[in-house]
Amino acid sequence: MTNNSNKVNIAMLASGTGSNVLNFINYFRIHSRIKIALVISNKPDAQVLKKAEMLNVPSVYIEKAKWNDPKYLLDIFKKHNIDFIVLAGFLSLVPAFLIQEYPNKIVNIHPALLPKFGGKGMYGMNVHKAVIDSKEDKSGISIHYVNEEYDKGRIIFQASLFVSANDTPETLAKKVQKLEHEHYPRVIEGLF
């Protein structure tokens, strides 16, 4: 930990509605060791920013050009005493300098069983559609460390579910999201 408190300060990065972020904020609201200290989005109109504000969690929008500015970006993380970074529906590649600054301290969740259905462009409904189109009988979640390639970091945890013949990408998304909400905060909690 780099901050002066006794809690691990987590920054959450998200691009969309933020259901996982909301789940994390609620899960860690009165936690003795872990605090959601900052929510960051790369989309100015992301619902996750409004949700964080409503729950009194500091949040910031960072425009695309600033993600490549080490001083600007790292200053934000340092200002909020961030110890650990959790991606939750963050749809950009994390800059290499941030990975180097936080080695093995950046984690992502992927809505499929990696190494299948990972990589650039494989997010959200794209993943669920690919799983259905491939006639897979299982899908799930993969929680992994972040490295310089999309979805290639070391896997920490996986949970699976059965894909039924009647599933659509939308129904599969709901089932996978339930797994995310059930496991993601607990897996992160177990890292400390």
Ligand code: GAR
Contents of the next structure:
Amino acid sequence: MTNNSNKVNIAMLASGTGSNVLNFINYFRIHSRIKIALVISNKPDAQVLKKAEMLNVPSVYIEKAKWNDPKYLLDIFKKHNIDFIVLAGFLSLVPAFLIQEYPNKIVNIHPALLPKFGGKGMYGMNVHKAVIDSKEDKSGISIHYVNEEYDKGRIIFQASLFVSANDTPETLAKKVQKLEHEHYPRVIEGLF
Ligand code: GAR
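Right, the form predicted on its own is done, so what does the form predicted together with the named molecule look like?
What follows is the entire complex, opening with the chain shown before.
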């Protein structure tokens, strides 16, 4: 912890609907050690920003050019006393200077069993379509540290589920999302 409060302040980075962010905010709303202190999006119209606002969690949109501006970005993290960063559907590469500033303190969730179905362009429904197209009988979630390459950091936790012959990318997405909501906040909680 680098801040003066007795809690670990987490910033969440997200680009989309933010069901995981919502789940985290609810899970940690009354928590002795962890606080969701900030939600950041790289999309101005991301639903996640509205969700955070409704739940009185500070939220900020950061435009593309500013993600390459260390002073601008790090000042935001410092202002909110951020100790740890959690990605939930953040569809952009995390800048190297942020990874250096937060070594082993940035975690991502990927909606498949890495190292399969990871890498650039592999996000959201693209992942589920690829899993169905490959006729995999298993998929799941991977929670991992973030490094300079998409989906390559050390894996902290995985959980799997069966893909049935009737599954479509949409039904698989729902099953994976349920698994994410069940495990992701608990795995992060377990790190502190
Ligand atoms: C989640 O399924 C997450 O695993 C995935 O985006 C979704 C965001 O959902 N992330 C990736 O694909 C990263 N490569 P949400 O906006 O409802 O939390």
